[in-house]
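Let's start with one chain on its own, the form predicted alone, as structure tokens.
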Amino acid sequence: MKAVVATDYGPPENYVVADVAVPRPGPGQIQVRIAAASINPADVVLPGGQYREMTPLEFPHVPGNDFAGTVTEVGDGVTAFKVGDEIFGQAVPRVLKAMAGATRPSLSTGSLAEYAVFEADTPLLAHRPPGLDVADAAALATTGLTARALFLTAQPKAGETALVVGATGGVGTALVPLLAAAGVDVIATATAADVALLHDLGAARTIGYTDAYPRGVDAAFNLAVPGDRLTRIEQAVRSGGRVLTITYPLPAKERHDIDLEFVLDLDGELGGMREVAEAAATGALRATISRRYTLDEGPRACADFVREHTTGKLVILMRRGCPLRT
């Protein structure tokens, strides 16, 4: 089969599309023919070598966490899925098992490939609703899961104000509509080119990345700034307010009159991929895709993710005949 492959540590410009062996499922696992996959930071950070001491890779390494596709084989003991099921979800490389969910970790052989193997017993895989196409499903896996976790942790109330830093990314473009639908007054950071999109998603106001943040907001969501650089964001929040962040390194709170929480729900305790599917089917979660690529263009997609400003998600479509739109 064809797959995007990192042959050694280095930048995504070094990735290639190569023929590798088709992975086969063992007990409790499923094989999936991948229809679409989206790009995430781990797809470039791990092969980039930043964490090689903690999580050394074996090469060739196939990146890819998010996917949508069709079950083609099931291992012994699998009851949740059968051959022919259309599914989608999120799974991290097996090298990250120690950092994945504590109870039923979602692991895979890498979704930037024609086929991948996944653990079947995890809340991070689900059947794909008929009305959700494969590209949107792949784009919403991690972003939808994270946006829901942030929203449910924050428990926002109608009439509150929220600052969303990193609103144009995959998580931000999924989170802003959730907040707006709850009656929250959303202030979103954006480039000039993304202002119209953010207003369409429900933001009441946008500010530039270097503009002064407003003061006195009820909640701030950090989706982009490193976790040890949150001073400006904390200063934007009123006394008694809250900051929610998803970036590493783990943050240290500077103000003691606010709540600061790092949100990561790999066990699906706040709802897994089934809940993402339900929210997507009702339109509560929306996928924003800025560019689509073929599998042969996979290395370029990974390089674009690093080198260019990305609005929403970058999606790779594996099958011939899948529509490519920009």
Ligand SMILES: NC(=O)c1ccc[n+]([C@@H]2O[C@H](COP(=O)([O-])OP(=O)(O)OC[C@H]3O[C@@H](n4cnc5c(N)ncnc54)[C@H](OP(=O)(O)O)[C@@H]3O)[C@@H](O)[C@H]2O)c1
Second form
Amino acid sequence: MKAVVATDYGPPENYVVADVAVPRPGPGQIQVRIAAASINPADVVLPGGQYREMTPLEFPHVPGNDFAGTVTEVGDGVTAFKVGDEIFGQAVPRVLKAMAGATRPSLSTGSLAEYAVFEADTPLLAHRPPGLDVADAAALATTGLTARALFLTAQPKAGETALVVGATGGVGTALVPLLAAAGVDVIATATAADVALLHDLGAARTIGYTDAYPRGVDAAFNLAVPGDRLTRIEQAVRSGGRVLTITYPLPAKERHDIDLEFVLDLDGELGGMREVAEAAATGALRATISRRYTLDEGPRACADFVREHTTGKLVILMRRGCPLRT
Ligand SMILES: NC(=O)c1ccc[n+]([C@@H]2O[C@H](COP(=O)([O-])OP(=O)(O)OC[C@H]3O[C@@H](n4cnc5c(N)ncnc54)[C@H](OP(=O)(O)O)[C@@H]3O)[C@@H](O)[C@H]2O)c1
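Next up, the form predicted together with this ligand in place of the form predicted alone?
After this comes the whole thing, all chains and molecules, with the earlier chain placed first.
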């Protein structure tokens, strides 16, 4: 089969499309023919080598976590899925084992490929609802899960104000509509080109990355700034307010009159992919896809993700005949 492959540590410009063996499912596993996969920061950060001590890679390495596809083979003991099921979710590649959750983790081959193998018994996989197309499902796996976890942790109330830093990215474009639908007054960071999109997603106001942040907001969500550089974001929050952050390194609180929470729900305790599917089916979660690529364009997609401004998600469509634009 064809897959996007990193042959050594290095930037995504070094990735190639190569022929690799089709992975076969063992007990408790399923094989999936991938229809669409979306790119996340970890897909390019890990092959970059920055974390090679903590999460060493074996080469050739197939990156990719988020996917939508069709079950093509099931291993012994699998009851949750059968051949022909349309599913989506997070693969959690084997390389992320050190970061995988405590309940049965999904440790798989990477999803930027024609086929991948996943652990079946995990809340990180679900059936794809009929109204959710493969590209949107692949775009919403990590972003939907994370946006829901942020929302449920923050417990925002109607009439509150929230600053969203990194609103233009994958998680941000999923979170802003959730907040807006709850009646939250959202102030979102945006490039000039993304202002109209952010308003369409429900932001009441947009500000540039380097503009002065507003003061006195009830909640601030950090989806972009490194976790050890949150001073400006903490200062935006009113006394008694809260900061929710998802980036590394782990943050250290500078103000003692606010709550600061690092949100990471590896086990789907705040809701797994089934809840993402339900929220997508009702329209509460919306996918924002800025660019679509073929599998042959996969290395370029990964390079674009790193080198260019990211709006929403970049999605790779694996199957011939999958429309690139819908
Ligand atoms: N803890 C968790 O559960 C969890 C889950 C998912 C993701 N994450 C992490 O959360 C972060 C966001 O993930 P993502 O998938 O949304 O990434 P993404 O798609 O790359 O989005 C990040 C967005 O933030 C923007 N941005 C960068 N610097 C900014 C700044 N100083 N001010 C305002 N906006 C800025 C980026 O724009 P430019 O392209 O212009 O830089 C981009 O639009 C990543 O670090 C990721 O590793 C954590």
